[in-house]
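Given next, in C-alpha cells, is a single chain: the form predicted alone.
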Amino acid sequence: MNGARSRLRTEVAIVGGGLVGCSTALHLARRRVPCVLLEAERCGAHASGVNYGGVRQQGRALAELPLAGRARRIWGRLERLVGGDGEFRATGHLRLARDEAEAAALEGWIREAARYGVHGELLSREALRARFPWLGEGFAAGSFSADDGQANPRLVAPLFARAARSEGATILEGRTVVAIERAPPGFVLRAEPELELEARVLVNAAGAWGTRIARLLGEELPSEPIAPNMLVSEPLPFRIEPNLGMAGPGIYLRQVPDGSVIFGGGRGTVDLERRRCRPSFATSLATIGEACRVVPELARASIIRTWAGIEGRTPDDLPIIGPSPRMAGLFHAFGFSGHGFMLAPAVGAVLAELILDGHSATSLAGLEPARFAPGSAAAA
C-alpha cells in the first residue's frame, strides 16, 4: 500500500454522501460511535438533491410500507432532528386512475395498506371534479392520502450531513472509493485521492454506483443506472395544492408555493462512468403533453428548465436494504427505483439499530438483499 496515503480507522464506514448515507451518520453520531463516510462529490450531488421531491407513503409496495409509516414519523419531526424542515409540507397526495381498472387497483391498494395502518379515501370521478377543479376530463376515480406530502430535495440532504457532522461524524467529499479489501474483523477501502480507511462496519450507500461497490467485495446484487427525467414551468397562480401521481405509469406533479409547478415522467440518458446524466427532449416533449392533458392550464406556461438525476433500478423496482447474506459487517442501502427520497430517513435509522443492536422493529421483509441470492426467486 502507498505509504504516502492518509489513514484512518474508525468503527463504520459509510459509501455514499446521498440521503441515505448521510441520516445513517446521523443515527450513528448520535449513539457516540465514529463513523467516517466518503462521499465521492458532494452530499446530495445526485438522485437525493435533484429529484421530485416526493413524500408518500400511497401506492408504495406493500413491502416498503412498515419503512415508510417509520419514515413519515420522521420527516413530521425533521426541524428537530437536522435544524431545518426541508420545506416539508403535508399537503396530501392525489394518485389518479385512468380507466375502470386502475380505479380497481386504487381500491384493492386501499384495502391492503390499511392493514400497515396507512389510509387512502377513494374518490369517484364526479368527486374529483367537484374537489379538484382545475384537474382535466376523463379520469376514472382518484385516492387521496392527507398524510403524504412533498419536500425541497435540495435542501434535505445537506441538512442531514450538518447535523451528523455536527454530532461527530466525520464526512469527507470528494473522495471515490476505488477497492475495498476484506481484513477481519473489518475492512480495508482505498480511495482517492490518498487515503486508506479502515473499518469494523461498512455500508454501502452508493447509489446508482451501488452495485460497483458490492462488486468490489464479490457480492452480484443487481441494478441498472436510470436517469429520471423532470422539468419546471415558471410561477402560475397557486391552485395545485396536492402532489399528485398516477395508479400506472405516468406523470407525477407538484406545485410549489412559489407557483412553480415541478412535473416528471420518462427518462433521460446516464453515464454512470462519467457521473453525468441529460434530460431528454423526447421524453420532456411527451411529459409536457400529458401533464397538460391532467392540469389543462399548464398549457399557457413556460418551461423554464429541464434536468435530470443519476439513480439505481433493481430488478423488482424495490430496495436493497439490509445486512449482506454472506459477509459480517456488510450492509446494503441502494437501488431506490426512483422512489426512495421519502424513505432514506428511516432507512439511516434501521440501519443504525442493525449495526448496532443486531435487530430493528422496522420490517425490512421483501427488501433484504438475500432475495438475490443464488437460488433465490428473485435472482433466477
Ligand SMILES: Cc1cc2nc3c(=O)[nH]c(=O)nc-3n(C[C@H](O)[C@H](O)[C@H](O)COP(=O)(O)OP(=O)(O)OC[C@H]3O[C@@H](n4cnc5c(N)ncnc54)[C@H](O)[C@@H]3O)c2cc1C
The other form holds:
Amino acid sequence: MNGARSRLRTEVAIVGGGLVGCSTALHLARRRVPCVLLEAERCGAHASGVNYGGVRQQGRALAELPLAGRARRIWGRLERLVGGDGEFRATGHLRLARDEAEAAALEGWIREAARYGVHGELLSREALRARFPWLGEGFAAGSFSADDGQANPRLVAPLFARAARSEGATILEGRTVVAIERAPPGFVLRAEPELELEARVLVNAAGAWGTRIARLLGEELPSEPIAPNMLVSEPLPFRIEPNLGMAGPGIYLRQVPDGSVIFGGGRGTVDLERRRCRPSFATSLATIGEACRVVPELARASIIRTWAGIEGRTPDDLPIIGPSPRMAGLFHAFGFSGHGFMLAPAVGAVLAELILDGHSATSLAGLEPARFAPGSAAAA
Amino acid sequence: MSSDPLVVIVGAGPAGMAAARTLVEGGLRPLVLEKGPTPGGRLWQRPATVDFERRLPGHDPDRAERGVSDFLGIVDRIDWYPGTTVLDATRDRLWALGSDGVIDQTPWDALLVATGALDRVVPLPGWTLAGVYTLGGAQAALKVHGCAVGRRVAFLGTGPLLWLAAAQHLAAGAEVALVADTSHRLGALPALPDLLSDPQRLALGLACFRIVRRAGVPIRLGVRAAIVEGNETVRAISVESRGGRRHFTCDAVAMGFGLVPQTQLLDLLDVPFDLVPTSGLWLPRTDRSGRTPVPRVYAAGDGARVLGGDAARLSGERAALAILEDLGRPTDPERVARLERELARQERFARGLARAFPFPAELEARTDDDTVVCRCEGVTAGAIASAVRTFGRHDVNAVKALTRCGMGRCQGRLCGPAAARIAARAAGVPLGEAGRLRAQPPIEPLPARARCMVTEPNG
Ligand SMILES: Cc1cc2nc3c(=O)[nH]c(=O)nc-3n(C[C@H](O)[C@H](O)[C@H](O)COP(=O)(O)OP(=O)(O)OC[C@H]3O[C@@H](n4cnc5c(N)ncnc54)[C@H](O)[C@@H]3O)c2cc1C
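Cool, the form predicted alone is there; where's the form predicted in complex with the ligand?
The next block holds the full complex; its first chain is the one shown before.
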C-alpha cells in the first residue's frame, strides 16, 4: 500500500448507515443535495437492522411526541417513500399496568398526550380480559393505542439504504471514520480504509458510537452503550394482535404473521471497541419467565434464537438531535436510548430541513444537544 | 489448596469418551455432557436387540460394546450427565438443559467440544417430501429401531457413508431401489495412493460396493441431477447421469453428501473459521493437537474435522493430552507423537476420500428457483437469488435477515452451506464472500417452560 487516499468532496457528510443516517441521506437526496454516507460495516448492521420492530407513540416522553407524530405519518406511507414493504402494520399497541400506581401513570399519560393529538384508550381489568383472552392474570389496567403498530427492521433498514441510493445519495459501506478535522467552512473526515471526505455539513448519526464521533471534534455529549436482549419463539397457533409493552420497566412482545413471538427485555453484553454484542442467557431466562406471565400460552413454545443489538443511551433517555451548540455545520442525531426505530424516518426529514432551511416545523425542544452543553441555557 | 481445574467435555461419542478416559488417567475428573441418553455417539449407536446386528458391514458390535463399557467403567471417576443439551457457551460458563427439563450452568476452565457431525444435504426438487431422510437418520432407524425407513429405499449422495448405509440396509434384509452417487468411478483413481494409507477402511469401502453390486441393485455414478417425486410422500426418484434420465420407484430416499461438523459452540466462543474450498464448508481453526486459537478451548472428532470414527477416538485422546499439557501436567511425548502420526495417516485417508467423492458443488449452485432451500421457513432458491439482486447483498447472514432462510428451528444447520452457495452464485462472487451463518444461542430449541436452577439475575 502506498498510503494514497481517494479524496471526495460533497455538500453533506453523514457518519453512520443506520436508519437515522440512511433516512437523512434519503431526504437530502430527494431535495437533490449531494451527500456521502460513510458506514463502518453495512447499512443496518447495528441497532436499526436488529431491533424489536416496535412502532409506537404510546408511552413516549412528551418531548418526543412532535417528532413521533411526524414519524407516524411517514410510517403510514412508507412503502411509497422507500419503494418496498417494510411490513409496517398498525396493529395497535397495548400497554399494561401491573398495579394501581402504574394504572394511574397510564391514565396520566393519556391525558397529557391528548394535547399532542395522540390517543390512548384506557381499559379496565375486565375489559382487558374480554378483549385479549390470551393475556395472563394480574393486570390492573391497560391502555390501547390503535394507531401504533410494528414493522420488520430486517427489511426497513435495507429498504431505506436502497431508496437513498436510488435517489442519488452516495453510500459507502465498509468505511470507518477515524478522524475529523474542522476545516472552515466545513470538515474533513478521514475514513479507513483509504478515504478522505470534505464536506460543508457533517451529520453524526453513528448510533452507539455517536459520543465518540462528537469527541473527535472536541464535543462532549454523553451516552453509554447498551445491548437490549431479544428472543424469538417457534410459531404459535393463536393470535396476539397488538404490540405489547409494560407501563413500568419490563418486557415487550409481539407476534409476527408466521406465528413466531418476538420479545425482549433486559440487556446483553456489549463491546463498543470490537463493535460486537451478545445476548445474555441469564437475561433471556428472566425474560422468558416474565413473558410467560404476560402470555401464559407462550410456555408451550420453544425459544429458537436470541440476539442483542448495540444502542446508545443518554442520561435522560432522550435522543440527542439537532445542531451542535458550538460548531456551525455540525448536526447530531444519536443516543436514541432504545426507541429510535420508530422515530428515525422523521429524524432524517427534520435534519434535512434544519440543514437546508435552517428550521423545521417539527419541534425538537428537549432533544437538542445544547441541553448537555455546559453553560448553555438549555443545560440548566 | 486450590481444587483441580474443571475440564468440561461436550459430546460423548468416540472422541469425547476417549478424551474422558485420558483425562481420568491424567488425574482429573472431567465433566461430560451428552445430549443423547447413552454414550457412544453416532458410530456406536446400539440397538437393544436386533438379530441382524452382527451382519451389518462396518458395524462391530463387540467393539461398540467395548468402547461404551470402557467408558461406563470410568463413570464413577467423571461427572457424567447424559440427556443434557448444551445451549450456550461463554468464556467462563456453559448453559445446558437437562433431561429433567431443568436449566443449569457450569463454569469451566478448559472446554473440549466433541459434538460430532450431521449429514450434509443438497436441496433438490422434492427433498422436503415425507419419506426423505438423511443417511444418518436411515442408519439410526436400522441400528436403534431395527427397521428400515421404507419398504424400498433409494440412496442418493456421495461418500463412503452412502455405500455403507446401502450395504447395511441390504445386509439387514431391506430392499434397496437404487444407489446414486454424484461422484465418478474414475475420480477414485487419483485418490488411490491416499486411500491406501488405511487399507482396512479401503477394504470396507470396496466390500460395501461389492455388496450393493452383487445384490443387483441399480447403481448410477456421476449423477448430475436428481428429483424426488411424489405428492406429500415419496413415490419415486429420477436421476440423470451420462446414461440419461431414469425413474426408480421407491417409498423412501436416504440422502447424504458427506458430513458437516457441528461447530456452533466453537462459533459462540469466537473460534475463527476458515473456508475449505473443495467442500465449501467453513471449519473451525484447530491444529492436530485439537487446540483452537482461543485459549482453553479444544475441539476433537467429527465436530472439528470429519476424519471418521478411528480418527475421532485418536483426536479425543490427543486433545485430552493437549489439555493436560496446557495445565502443566506430565504427559508422555512418545504417546503424543504416536497419536499425531496416526492422525496424519487418517488425514491422508480423508484427503483421498475427498478426492474420490468430491462434493457436488455444481448440483448445489444450480438449485432450481422453485426448490425449497430452507425447509423450516419454506424459503426457495429463487427467493434467495432475488433478495441478493434486489438489495445487492450476498452475505449469507444478510440473506437470512432478508428472506428468513435459516431462521427456523434448525437455525440453518441444514440449509446454511447451500444458501451461501446460491447467494454467491446469484451475486457472481466467489463462495467465500458469502460467508457463513453465525451461530446464535440457544444452539438447540429452549422450551419456554424449562425451569431454571439459577437465581442470580445477571451473568
Ligand atoms: C435490540 C434493540 C431493540 C430495539 N427496539 C426498538 C423498538 O422496538 N422500537 C424503537 O423505536 N426502537 C428500538 N430500538 C432502538 C432503535 O433500533 C435505534 O434507536 C435506532 O435504530 C438507532 O438508529 P441509528 O441509525 O441511530 O443507529 P444504528 O442503526 O446503530 O446505526 C449507527 C451506524 O453507525 C455506524 N458507525 C459507528 N461508528 C462509525 C464510524 N466511526 N464510521 C462509520 N460508521 C460508523 C455503525 O456501524 C452503525 O451502522 C431498539 C434497539 C435495539 C438494539
